[in-house]
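Heads up, the chain below is alone and in the form predicted on its own; it's given as structure tokens.
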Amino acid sequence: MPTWPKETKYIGRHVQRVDGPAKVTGSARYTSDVQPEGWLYGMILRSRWPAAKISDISLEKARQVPGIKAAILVREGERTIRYYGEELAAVAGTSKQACLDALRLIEVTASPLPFVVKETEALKDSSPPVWEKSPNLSKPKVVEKGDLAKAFGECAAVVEGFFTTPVLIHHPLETHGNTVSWTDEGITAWASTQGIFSVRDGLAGNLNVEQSKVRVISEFMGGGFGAKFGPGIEGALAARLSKAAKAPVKLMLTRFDQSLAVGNRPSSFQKIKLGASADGKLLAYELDAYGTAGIGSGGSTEGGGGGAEFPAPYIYTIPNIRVSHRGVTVNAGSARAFRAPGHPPASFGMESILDELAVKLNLDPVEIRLKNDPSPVRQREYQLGAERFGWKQKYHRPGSSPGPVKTGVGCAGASWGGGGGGTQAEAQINPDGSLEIRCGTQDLGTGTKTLIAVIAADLLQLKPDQIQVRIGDTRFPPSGGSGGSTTAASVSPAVFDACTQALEALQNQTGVADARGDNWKAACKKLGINPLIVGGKWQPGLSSSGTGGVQFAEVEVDADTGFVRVKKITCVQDCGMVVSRLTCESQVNGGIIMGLGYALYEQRVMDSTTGVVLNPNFETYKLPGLADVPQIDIILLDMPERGVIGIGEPVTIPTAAAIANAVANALGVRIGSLPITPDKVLAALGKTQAAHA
């Protein structure tokens, strides 16, 4: 079985990102930068009704607009609309203004229907059903173990709480979109995607085109958190418009479109009861939870069907449990997977109630976690993190911080699976000594190109800048989508295999016993005029799955204004073998900042009277800015013996829970509703009326 080298020069160290210069100079070409000859703008007409029966859509006037080259319906015939923003038709034209003019002239005959957009309203018997033959509240999925009633009766302490988390919107810096050219030879799509092959397969299947005639390219992309795996309706529409107009079509969604129709993280409403023995050993846990995935299936998992279910009880082993999950359907866009699907809301509920139990038992929050967390890795991480953070010096009785600006600390843990497989790669050694690695993966901005260069450089004793990395094209060896934190664990072994086999082939063909390092160029010259091309594939033993992580948060809360400032986050995280330390730490920073947004800022706000999203852009949908980012202290547990494990998702899971626990420690009262906004803080302190839900 192959093993990673014990002595490395680049693996596990800080190496400059290979795509850094292209990004900072502006030469990196994203999907919206692609401009094939004769390209047209594409735009989508969306429903302005959250629920309606559509009987007719006329495109005739739109087609008469100067500059319009194509206008199409999403589907023919009568249909029922179930959310504001659902796609109705699309146009392609020579200018944005021509497209806007055409959209205004599309005539839609519709009969509005009753609708509901808020979960608490959708639960009522009087609420209109989103789907005609199904109630808005699904049947519960129930998991039971042990004798819950008996266990609660034997507990020395029992606490109860109600915790809520909002719907979050997918808002990567680059919106969803594609530039598509459909000719007689086939379809070429430049896509902002997390999975070039899944986009290829989606386009081929939706448009009844052979896979071999669909090429998908993603040279650079500006982020994706789980909603960019397929072409989406917008991708299929761009292709159909291109075919109708006989010209390439660029269809990039607006920020408003993003808020309506590309997916979201479901909400959660969690009623939790937790009990333990006097020494803090957890004995009983009960959860009754619901949440909305919009018009999507609320009973399925967020990662699969986009629903609102999540793992519970989160990471802790409890002998007696009863968990009930239900989905609530509303007239809003369907959920999709969102970085660590299901885990952040589960962590928030579980870690919050666990802290309440620790307070009731007069136990240190770290100690109660050490008593109940079954992971030896997290046990070690809590000990390392507590010492680095200064937990014993900073932790105090909740609410005992003096003065108007109160300080508090909190902690939380997380778990994630990951794993890898299925990827292939190809190494091309040229007679001039240049080396090209090709792999049909994509780089969301996480550093996949750098990871490939680092591995190849170490195995062949070259420099990373000597490696030309080519990815993001379905003409390259196949790889899976970038989701589930599986990319690094899938790509790394395939690159390892391609490089080791290429080196062996080079040495056999040239007779050079060791062609690495200083001998490389001399060996390559002996190839003659033809390059050496060798394929490799994922190999077991070079990667694995299963990560743990813990975070400690320190906050300041102004009791007069309700403003919360996060001062510091200490993160202790394992991810197997660290390949590129710079990009690994970058992923930790990004995940924590996303968790900060979940804790304090982000929430979708719906208007009950119109069914529209009221905060669809970066002005009104609040994200952390530079001034909001705390000091982030990172400890990576480097475990080369475990192989490569992804880190993209686990690092965002416990952040909001740790911050919420720190706020409770500062104030002495629990705010069980995310985001923790100033009005909720003041309401919890009795200084204002109750905050909005």
Second form
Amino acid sequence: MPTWPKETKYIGRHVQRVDGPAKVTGSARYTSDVQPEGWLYGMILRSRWPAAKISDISLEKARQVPGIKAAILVREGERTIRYYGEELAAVAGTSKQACLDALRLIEVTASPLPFVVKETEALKDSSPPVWEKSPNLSKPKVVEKGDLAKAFGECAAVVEGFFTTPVLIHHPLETHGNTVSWTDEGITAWASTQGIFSVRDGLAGNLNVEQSKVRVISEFMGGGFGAKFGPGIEGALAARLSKAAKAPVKLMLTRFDQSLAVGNRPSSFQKIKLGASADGKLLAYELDAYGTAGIGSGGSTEGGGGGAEFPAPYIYTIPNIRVSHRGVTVNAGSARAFRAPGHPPASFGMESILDELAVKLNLDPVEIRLKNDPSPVRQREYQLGAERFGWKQKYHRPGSSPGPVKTGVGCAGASWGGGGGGTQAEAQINPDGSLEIRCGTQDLGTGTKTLIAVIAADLLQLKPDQIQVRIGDTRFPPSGGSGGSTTAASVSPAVFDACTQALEALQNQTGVADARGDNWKAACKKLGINPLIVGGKWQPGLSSSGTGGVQFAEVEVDADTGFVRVKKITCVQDCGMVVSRLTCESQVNGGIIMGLGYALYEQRVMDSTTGVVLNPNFETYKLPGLADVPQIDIILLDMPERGVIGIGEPVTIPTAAAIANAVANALGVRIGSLPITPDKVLAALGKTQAAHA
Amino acid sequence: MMDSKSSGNDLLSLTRRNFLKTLGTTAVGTAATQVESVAAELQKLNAETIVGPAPIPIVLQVNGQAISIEVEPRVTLLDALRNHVHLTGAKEVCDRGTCGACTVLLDGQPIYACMMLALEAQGHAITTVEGLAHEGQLNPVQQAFVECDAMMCGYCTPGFLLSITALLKRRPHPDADEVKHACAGNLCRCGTHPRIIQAALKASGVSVTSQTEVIRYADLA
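Having seen the form predicted on its own, can you show the form predicted together with the partner chain?
Next comes the full complex, this chain leading.
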């Protein structure tokens, strides 16, 4: 079994992001920046009805706009529209302005249909069905274990609560989009994607072109967070426009489009009952939950990620449970995988009710977790984190904070699977000593290029900047999509194998006993004219799956304004073997800040009367800004013996739950509804009428 | 010509002069004291040439170079920079002045390039992210961003770099709150926030160190 080196020069240490200079000089070329010769602008016309029968779409006037080179329908013939923003037609032209003019001139003949956009309305029998042949509310999926009624009867304390989480929009700053050139030779697509091979196969399948004739490139991409796997309707439209216009077409979605049609995190409505013995041992748990994944709630959602279900009772093992999940279909865009699908809402509901139980039993929240958390790693993390955070000094009885600005603390835990596999990589050693590592993976901003350089540099005793890392091209050896925190654990072992085997081949071919480090150049020179290319593939033993993490939050809540300020987050995270420390820390920061948005700011707002998304922009869909971010204190629990584990997702899970618990601790009343906006705080304090359902 | 198209052209040709002329028959008539000044304004405007909707030649001063392009008057500075000057460092993220990814400097002041028409930027010195490094040497803010890893996907990075570069010119030694204030118009989705603040302080000469602790699990008893 291969093993990672014990002594390292770069692995686990501070190495600057290898593509940092490209990103700070503007020379990094994203899909949106690619400008192939003769390229055209592409744009999509979307439905302005949340539900409608479309009988005709006329493109004639649009086609006559100066500069317009192609106009196409998404689908021929009559069709039914099921959400505001569904794609109807697309145009390509020589400028954005020409496209905007053309979109205004497309004539759509439609008969509006009844619609429903809110979960609480959609689950009623009287609501208009989103899909004609099935009810909006799915049959419950039920899991039962033990004897629940008996167990609740034996509990010393039982608490009940109702918790809700909103639909979130991914909002990567680079919108979904592609620049596509479709000629007789085949298709070349620059894609803003988390999976170049899934885009290739999607385009090939949709457009009936051989996979060998589709090339997908993604050298730099501006964020995905789970929403960017397949080519999407916009990718297929860009390709069809390119074929029709006989020119490359760049079709990047607008921020408005982004809010409607390319994925979201499902909502959740969780009725929870939890019981424990007098010493705090969890005995009985009951969950009745529903949520919406938009029009995709009935079955699997586009791009994976499942529906609105979530793991329950999350990280805890409870002998007697009954869990019931139902999906509620509404007239809104389908959900997609969103950073740690299912986990943040699961953590929020479970960790909230657990704190309620702790209060009832007069137990410290950390203590009740130590009593019930089955993971020995998280047990250690709670101890380390509590000490570092100063939990004992900061925790007080809920609501006992004096004055108008209340302080409070909370904590929560998380787990994630991850794991790797299915990746190949190749090393090309050139006679001049330069080295290229090629792998058909992609870097979402997580630092994949840096990770590859760090590993190759350590194994071959070179410097990271001596290594040309080439990724993001389907002409390179294959790798999977970057989802589920699997990239680091998939790519690292393949790069390890390619480098190890390439070194061996170099030494065999040149007779140099140890070609690493100082001997490298001389050995490479002996290769003669041809470079040496050696492939490697993922090997077991160098990566693993399963991570645990805990977070602590400290907040201030202004009881007069309802404003919540998070002062500090302490995070203790298991990450297996830390490969690239600097980018690893950045991932932790990023997960926490996204969790902060979930806790306090972000939500998609639908309008029942018109069926539209009311906040399809950044002035009304609020992201955390620099001034909102607390002090973030990180402890990385390094376990090199476990190999590489991805951490992109686990770090975003417990943040919102920890913050919500801290707010409850500050106020003495719980706000069970995310985001915790000032109006909800004031309503919880009885200072205003509750504005939210 | 089609109806819908001609109505589109009417919209485009609604100029400030026409608007003032309309005013002349209503509001202006009731405010006699203003008539004179409005008349003077009208006269001035009548002397101006109306441009568009067809493309017009303009000259932009970008990163010290005069660049001649032809754009429709409705083209934004951002669109002109990216698609006519082919400098794609400034990013289009919201196209409505909320995210700051398109931030450039106009005579040293950070502005949203999506909120200004290209033709209005004539006669001003424009600096984009491509103009920050000199002869391959990163400026101190760029250098600090790389060293502190103040970026992830990198899409918001050019905007933050320009906001902070402008801040440091105005205030060479800002504190963290001033950095936050200077970047209040820039959004990041990956969550690089703490490191952007660190990098800004580092670029101003403050030494910053990571507080992160790495603990080996095996070393814990």
